[in-house]
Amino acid sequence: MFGFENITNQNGWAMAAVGASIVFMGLVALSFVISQIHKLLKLWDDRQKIIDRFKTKVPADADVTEAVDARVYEERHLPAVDELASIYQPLIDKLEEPFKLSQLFEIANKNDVPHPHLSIQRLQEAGLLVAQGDGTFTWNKQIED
């Protein structure tokens, strides 16, 4: 007996499916293992940061409300329409118009504007950002004046 009715009769068939099912889970975790390896040469890299870490205690006695660091909380205040307007002002000097907001956001967050979606959205309420229909805006100059 020879041939696919001998593959059948010896469940050749699920021997087939089971083997190639488990070389692919094997090179599914082979990659899976590749693509973490950089946190691990990191992780290797920085080890002698992460032993000081631990290594380090704080003493039973030693009062704790000295050890932790007094960060203060600075609030902060989204600026006036006006003040924005000065802020976004050189940004979008540097765009061509009618640009798109995406453009902005990217130009705000590299100079690290505050707030920059409340900012945009902001200057659109106030009229100063106009859209133009087609997803592109512009800054109206008459309302800054």
Given for the second form:
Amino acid sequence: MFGFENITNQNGWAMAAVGASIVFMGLVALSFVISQIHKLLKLWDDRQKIIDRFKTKVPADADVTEAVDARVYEERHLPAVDELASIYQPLIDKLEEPFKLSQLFEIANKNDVPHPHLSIQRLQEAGLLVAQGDGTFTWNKQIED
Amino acid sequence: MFDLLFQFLANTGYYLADYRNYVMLVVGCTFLYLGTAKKYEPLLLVPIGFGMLVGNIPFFKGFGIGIYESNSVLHYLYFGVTTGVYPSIVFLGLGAMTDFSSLLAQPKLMLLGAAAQMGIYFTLLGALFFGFAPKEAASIAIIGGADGPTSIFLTAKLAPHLIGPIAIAAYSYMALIPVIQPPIMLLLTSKKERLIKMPPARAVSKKELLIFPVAGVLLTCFLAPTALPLLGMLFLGNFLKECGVVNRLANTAQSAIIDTATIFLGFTVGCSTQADVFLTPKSLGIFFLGAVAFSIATASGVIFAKIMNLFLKEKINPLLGAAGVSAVPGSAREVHLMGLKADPTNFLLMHGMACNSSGVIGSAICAGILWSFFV
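Form predicted alone already given; the form predicted together with the partner chain follows:
Full assembly next; the chain just shown is listed first.
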């Protein structure tokens, strides 16, 4: 038997369609899996950070702690850390330690200190404001000295 | 005394030979010429070509000399072919030699390896159209995967009487990649498409390379368990290479073991082309369909790459589709050369190897699928 009749009789159309679909789906699945391997590995490598993130209650006013590019400080003409410390220390002296960043922000605003968000961020990065782990902060006198 | 002399002469190859033996001897010499002078896949064509010479020396049947005589040495060596042992061992070595990092860096290129397998299924229909039995048609179709060991493996399981012509067709077309693929690539791509540059692949970590063979064997062999003898060995070889604690085993697999298997595989396949078994109208049909399979596989890969480009932001060079066939590294090299012709600064080799590697996996899955249709 020859021709299309033979293909039909031998179930050729179905074999070709099913076979092609299976190999395609198999390789698509494999390509998907291998495209995720490095992401899963990154998750695995960062597992401690992720666990810590869930374990530690993130303070509501910790938003200001996002990393800021150093260029932003320059663009906004923000003073150097020493100068900032000299501006903020009198304000912090008025607060009871430990204090919340929102309190510091509020008092800075009242005293018309420019860019309080960025300034507080910079003080944190410089280690002058130390997180206590419960959403409150203290002034690091050792660094200041 | 003269009687003894005449009896001896009557038993010599010169007396017993007919024109078919001479035809096959010429084909064998051509293989040796292509392998040695032209350096077309010499690792395959040299043992096969020499096997053709040995297999087509006429002999007096019944003495246990020929490869098809059950008590001959050649028959014992051929056992590795008919049982699928040699292809599995070749896959072990192949796995130990293959660096899958380019594939892991660009998993989307795996789709081109899948697309190139369409040649197999088109040829399955073609072989059935020309009146081949279903198992024979499946064995012929696998030539489209452009993978010699896979073709031999499947044919040994489904149509052992066709091992000779199918193996010779598969290896011949693999050797003729520089002749077959470029015109198809040129025909299906524009100059602008050939100029597309691929971005450099990202660095792949050691852990990824280590996880891949485990994920690969689980995923593919659960899908097509009949491909286990091939894919199991391929991924084992790759794991040996990547785990870094069994370098001795990996080195042996990628040198002595694969070389030994290649010698015996090539030689016995060459021997199996005994003229009276090989030179049949069916063989001619197999060669014709094999060429069709290989061409469709190349074209499918290129066309699918062009289809992918319709949806991708970062276009891929459609020449890479031609490397989706599993002729490692011949087709990747050819794609690279075509890319260089269009733009001498366009290096496609590593991207081509990604498609090639997925082609190897794809054609082995296809073999498993086709075999399972007849289990």
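Superpose the two forms; the largest set of C-alphas matching within 1.5 Å is the rigid core. Remember, it's a predicted structure, so these values are computed and weren't measured experimentally. Positions refer to the first chain, counted from 1.
The Cα position of residue 30 differs by 2 Å or more between these two forms after fitting on the rigid core. With the core held fixed between these two forms, residue 124 has its Cα displaced by under 2 Å. A movement of the C-alpha atom of residue 21 reaching 2 angstroms or beyond is seen between these two forms when the two forms are aligned on their rigid core.
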